[in-house]
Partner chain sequence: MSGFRVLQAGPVVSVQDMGRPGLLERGISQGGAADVLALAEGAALLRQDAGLAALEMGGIGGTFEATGALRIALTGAPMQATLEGVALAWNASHQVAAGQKLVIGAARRGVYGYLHLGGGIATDPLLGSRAVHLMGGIGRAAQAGDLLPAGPDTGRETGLGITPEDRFAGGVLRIVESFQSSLFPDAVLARFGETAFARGGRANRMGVEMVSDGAGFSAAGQLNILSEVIAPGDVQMTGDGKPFVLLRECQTTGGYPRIGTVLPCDLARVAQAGQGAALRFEWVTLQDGLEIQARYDAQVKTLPSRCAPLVRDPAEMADLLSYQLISGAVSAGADPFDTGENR
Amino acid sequence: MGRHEQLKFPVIRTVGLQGMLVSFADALSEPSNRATLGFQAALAQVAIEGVIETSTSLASVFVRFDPSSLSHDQLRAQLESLLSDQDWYGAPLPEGRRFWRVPTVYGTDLAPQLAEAADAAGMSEAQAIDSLGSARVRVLTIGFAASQPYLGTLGEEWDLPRQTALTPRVPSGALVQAIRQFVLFTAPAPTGWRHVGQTGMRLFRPEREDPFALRAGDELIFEPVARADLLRLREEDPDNGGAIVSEITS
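Since we only have the sequence so far, can you give its structure as a single chain, in the form predicted on its own?
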């Protein structure tokens, strides 16, 4: 394929000896992420013999398989067959997703870059809290660290670039923002995104059978609370920091 020739999506590509990648776009969009989540759920239902595991990015599904029991050609044929079953870009989102209401402090010393982000978005801090605190976002993918979600998408006004320098460290539970997305940090780490909110959620729970608190497809809203309330909730509920979860039924 020529350098400037565009791929026709969805496309299946070989990844090493044990992987195939099904891509629905070369960038995040609502339809491409919807297709990714729906296709991974369908793969779980059909349970192709020889497939070991699947995982998703913003717009692709990775399939790892055992080449001693399933050839690349055989797997490609089954993936092509499944792709032809329906329009995945308009497919319903998978069942079993959950809705989380997460108490969040915006600004203060707990999230010191809110003012900077609000200014870049052309808002006052109060307007920014109203906007970010009322946005219902979806876990688009899990990545970068164990159980760490990328969430979106936010409105066009939040299409802010990453910083040109790194913030040396944000704590676990930090809500950071850039490019119309949030990231909720699993563990303390540097970041090029702005730290706008702080939650009490503990996302990685290695002592549990299912150690990831969130799944791709879950939806969240980061509801504004006072600093004192978050500190109390974090002490009373060390895992969820007062977050309330319910099943999404439709």
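Since the structure is predicted, the reported quantities are computational estimates derived from the model, not experimental observations. Numbering follows the first chain given and starts at 1. The term rigid core refers to the most C-alpha atoms you can superpose between the two forms while keeping them within 1.5 Å. Compared with the form predicted together with the partner chain:
- Taking the rigid core as fixed, one finds a CA shift for S23 of 2 Å or more between the two forms.
- Once the rigid core is overlaid between the two forms, V51 counts among the residues whose Cα shifts by 2 Å or more.
- Comparing the forms between the two forms, the C-alpha position of Q163 differs by less than 2 angstroms, with the core used for superposition.
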Second form
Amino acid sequence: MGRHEQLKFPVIRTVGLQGMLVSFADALSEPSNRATLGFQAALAQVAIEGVIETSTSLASVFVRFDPSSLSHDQLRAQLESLLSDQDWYGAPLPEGRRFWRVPTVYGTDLAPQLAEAADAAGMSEAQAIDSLGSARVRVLTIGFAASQPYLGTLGEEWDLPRQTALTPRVPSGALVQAIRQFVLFTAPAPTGWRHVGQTGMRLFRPEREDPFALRAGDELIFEPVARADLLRLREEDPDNGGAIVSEITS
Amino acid sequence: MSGFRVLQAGPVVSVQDMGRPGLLERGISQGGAADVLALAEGAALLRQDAGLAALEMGGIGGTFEATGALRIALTGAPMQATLEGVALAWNASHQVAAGQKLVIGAARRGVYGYLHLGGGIATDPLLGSRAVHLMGGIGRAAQAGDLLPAGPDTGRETGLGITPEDRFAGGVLRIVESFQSSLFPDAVLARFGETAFARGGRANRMGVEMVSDGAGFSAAGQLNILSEVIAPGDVQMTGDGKPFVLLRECQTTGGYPRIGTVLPCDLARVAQAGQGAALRFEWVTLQDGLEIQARYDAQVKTLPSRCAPLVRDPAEMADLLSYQLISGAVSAGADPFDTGENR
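Alternative state: the form predicted together with the partner chain, after the form predicted on its own:
Now the complete complex, all chains and molecules, led by this one.
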């Protein structure tokens, strides 16, 4: 644990044999998420030979590289040099962002862990629906599964820990909650977060020319609707489940 | 077009290749064959590119009918295989005639067996790969009625065999520290390397559960760690401190902490460990890990030269005395690449 307490951000660490991670924080914040998006864009501009791909998580940029053509020492030096170029915590958000209003059923058999989550947050179910259903959240990163967004940041009252046991399976379009964030599930999967809402969003459409529904930086509101309404919207609009999208002009 | 029609298939049979690198940012892990060494072995046996797609069969194969003449190779977990009722050698290439029926049964050891077609399986690629990504919802498992078309096959040769690296009975997994290792107290890291594990009941193409006696392996602040990137080979602790070794079809990010990362060259050993197989983790330094992996990569390049005719007429063998004719047994724990046993 002593080793952990000495971390000073930003920090560069190794990931297995073939990866390096540049972390801007160990907790989610607006500036650290901005920093990751900006730093990744800058890395793409530099185009370091031997780098295979980069990706972002909430507060880190991951660099996968080929150690047989780019040594750990060389890559670390390049990353350090780029880090010292500017104050990444003030970097601007990406352009071309969109705002989505997503019809969502909270609770019922479609989202059976709402009551449990409301309880953990110290609210009634109705209060929880008001709170979650009016929060405007941003796509902080895409990860875990194809086109699957981590969304935040919710208020302090939603800083709930993950469950100790996994929920064996939530369906595609499930809205789950923990640690001041939502995740909206692309495909059926097990999760340690609580299943509080159900949407008709199909986030990954491999048969389409652009298969990925959301981009990092997009904003969403999960608006409460009745169970029967969602079922009807899913029939009428199998891709978006009735979600309405508009451009963000900032 | 030549190929196979699937008459019947086990539950976890799917087309696989090297997967889709470069889509991490979109939330799609590379995926691809659970045992990529088996892909390389099949390609060497058919004298073709290791990037071609093959059929991966988890635990049990299926029944296939050839729609034309084609060459095949069988690699990975050895399975019962017959062509028109005649037993076929595993780790070998064979000729199949139009209309012949290939039956592949249960694995005798290990988990994932592979059926390779001369010219590769030429299903339509999606996002740059033919690999089915079950977790990511790209493609689906093979079903009765599916057609597995073969690509253009420029080769002719069949009847080659290869002695595979034994990776079907567990063994030692070399592991390096990763960016979250320091969340685990030193005593927990040490105990992890001293613990005898067995492959648990929960295992799929995403990852494999490791079970052991005694306490779990927990990190500080275990349930509140920020979700971070996941690499294949990462050993992730679930909420109760139970390790899962993540494979190539793993999720791209996750919040449960990773104690370290198994070297890529030892991942086939994880995927192929049958239920209950004994496994152990051995910490190595980053530098040692890089050297072990580089040595392994160099050995994989020699696979084509290690394929030899299955049956040879001794009269044609001028170099007969250089052959070791009685060996072939490799111990489960040994690394044949280190000892040179697997020439």
